[in-house]
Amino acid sequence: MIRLEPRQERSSALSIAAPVVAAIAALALAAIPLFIAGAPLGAAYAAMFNGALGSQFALAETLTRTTPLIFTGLAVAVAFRARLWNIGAEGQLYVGALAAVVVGTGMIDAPGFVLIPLLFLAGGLAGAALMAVPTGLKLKFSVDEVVTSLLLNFVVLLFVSMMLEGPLKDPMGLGWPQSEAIVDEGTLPVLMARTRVHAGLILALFMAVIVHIVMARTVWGFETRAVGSNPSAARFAGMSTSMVMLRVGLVSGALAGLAGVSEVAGLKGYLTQDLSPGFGYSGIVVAMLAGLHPLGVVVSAFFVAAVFVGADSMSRAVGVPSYIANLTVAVALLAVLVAGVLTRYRIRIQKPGARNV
């Protein structure tokens, strides 16, 4: 009989190394649809390589992917620390967007380092203010966050499409639904010529480190981590768990937020319906990967983004489906939360009729 028993201690190097043994395995099983689907594993495996990290291209298409699935994945870790579900990324990143673009495209007139920092300022708290309706229903009526928050996101998505071929539709845009373009001071500077590489990235490593610093070394992080590991004992200590939680709920949303008006001022330049593929929804795989560690963040958002930009390249090189990058991140997750429970627990193998000790 095949049972779990818990372990006495959680070994740092045993909590580093899951997420790396997941992300492998993760790769390793994509081999078995590539198989199905007739593609010689060595040269389609080579090819997601060269695609995402083979040339200076790739490596700044990688990068530019990056940039959000950092945002998103801290927006993700830092709620889910407190056991607050933020499925809701994916609309705060809308949100942002929407913000920047109103107060982007016009509306002020000020120089580029007045500028930029109001438009994240905007985006961070359209971000927050969405995120404060599920937590705000969690903390009052006891309502499940994890559907609200879903359920949020078409919300969105649908008032940024009446927006879009409304209020805010570019008469420019030969009928498109697309807005205006942000102003150029509102651009953001590109890092890398001749590459779509941007100054978000730089933002996105600072909140990473500012993010680690604050959960590890401040009271509201110790705050953040009691009410998420033991919500009755933090409350028994004096701590307002509500309060807590209310401040968890705004830090995400807003981190999600900068997502957004990182893509439209650094990216693309203007508001679309299709300027996410999924990064909310991927900031999840992101922040699990990571073992929701800031830092880790940085590093799992690498990986995720390397699978998709390198996938697209497969794809063309071998002829298979691209959605294989979709299965590999799925699976990947499925990897972690099973390399987390092994962490946890320690695999017992007990002969029939033999007595527990």
Second form
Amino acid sequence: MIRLEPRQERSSALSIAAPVVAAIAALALAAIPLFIAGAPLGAAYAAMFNGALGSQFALAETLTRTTPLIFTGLAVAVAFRARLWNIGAEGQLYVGALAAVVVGTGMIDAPGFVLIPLLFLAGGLAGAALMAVPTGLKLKFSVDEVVTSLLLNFVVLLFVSMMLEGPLKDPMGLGWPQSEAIVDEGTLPVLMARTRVHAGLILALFMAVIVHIVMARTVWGFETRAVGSNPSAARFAGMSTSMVMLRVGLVSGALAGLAGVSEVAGLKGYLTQDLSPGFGYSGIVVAMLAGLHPLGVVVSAFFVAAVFVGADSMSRAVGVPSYIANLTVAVALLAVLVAGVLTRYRIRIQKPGARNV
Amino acid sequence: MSDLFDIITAAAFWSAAIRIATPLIFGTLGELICERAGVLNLGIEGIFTAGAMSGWMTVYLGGDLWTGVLVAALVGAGFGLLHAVLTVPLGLSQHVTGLGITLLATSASYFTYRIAFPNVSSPPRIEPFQPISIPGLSDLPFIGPALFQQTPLTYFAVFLVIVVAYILARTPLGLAIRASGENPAAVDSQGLSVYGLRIGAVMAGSAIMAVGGSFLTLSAFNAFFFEMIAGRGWICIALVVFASWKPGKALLGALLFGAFDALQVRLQQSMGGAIPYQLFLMLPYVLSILALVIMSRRAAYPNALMIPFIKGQRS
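Could you switch over to the form predicted together with the partner chain, since the one displayed so far is the form predicted on its own?
Next comes the full complex, this chain leading.
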């Protein structure tokens, strides 16, 4: 009989080792689908590494991809910490982007240092407003927020499509459903010449630090963690768990909304229906790999971004479908969950017939 | 308004509603079995995708249609086993694991499809299930064409609802499954294995979900498309709550939902572009959320849903 026995103390070395082991395991397991696809393994991994980190340009592409993942990873990490299951970061990202193009395509004539914060403010508010729906339904009617936040992703995507074919459609867009471009004053500056890395990355890193400080050092953060780890104790200590949940929901939605603004104003310039290749869902993986730690999110977002960017190169080099990236990332998520068990429990092998005590 | 009356009194409308409901019947039934045993299965969206892809691929490679359904069921059971092992003996978060299963099953399906067809402009097709008329019944006026000229998997879905309802309500196995979801310690004290029951229920439920996915590629359509599941799995999760975890009500809920969806499509056509079509397409999702809100006050979740069972430990 194999039994799991809780460890008395969680070693911090193990908590850091767990995601690293999971990430390596996921990359190693990617060999199986690569083998099935008939790709030469050495060349495939080399192409992946070079494509993600092998040159200044590759690194810049990875950092560009890291930016939205930090925002959505933070959004998920904050929510999951309070056991609020926000799976709607994808939708919140899109309403954030929508708000940015509403405000930023000529509605307001202002210099950059006014307009850019305004765009992020609008996007954050839009994301928060969207997440207020599942959070409110959870608190008011105890409706499971997983399903509502997931279903809202589909509603939002259809809404975006409706806006892009209707009021927000670019008349110069040659019939494509896309918005007008963000005005120059609202466009985020590029950080490195001849690359696509933009100032959104700075904001993402800044937010990670802020979220870390709030979670680790303030009453807000303490309450969030308390509600997540032991809601009845939190209530007993006089905290209003609903207020904490609502606050967490709004902050989480806002963070995901910022991802949308950053992508539109920093990278794409205008809004299309394929702005995000699932950044909201990847945010779940990023947050879990980070152990829900805000600074860890930066590292895991970089890892997930590298997998995606590297897989694109690998796909071109050895002709493997780029879905290999999604596959690797999904395995990484499951692997980190399993690795987490090993940090919390000891595996004991018991002789058959021995009594449980 | 007379439009609306014309629409819902047409036999073709009800026939379409039942067709749309079929994958949801499978999905809701499968999820219901998992949840009755105490395990939330958010892998459903991915298992639908895997069932749709593997069933279709089997037939495309020369298998017959029922072999396709069987392969889909086995693939579904496989992902179910993975979900169950991670959430039952290891006791991992059912939410996060389920989402992980969805990401894994979806990407594995897309990856496999892309390996088989690296660059196809139009998806390859197969010869799908044809409608079967039930002798005698299908000649009935109105009811005949509405109910009794469906494809075989639809009849199978209804049959499965009856079987599952019977097993859950009337057999010792059903009692044991329900008890694992309500009071696992009691099951354990009877000398039954909670792990075994839960793992078995999740595998069976996942197999049924996957068959629902295969209905889309083997019956409703004749090809596999990316993003074709389009949230049907999540809708099933809402329908389980709506159905109060009862197979009969799950059937009714799925049919009601199918009727609304069929109505939405027809209204969209009869409005002729006066209202943006996206608003109609939103209806199924909005409706699911509303159903959850309406039922939430009465929702009696299985007591031990999402609570891992650890032998010898009181929860």
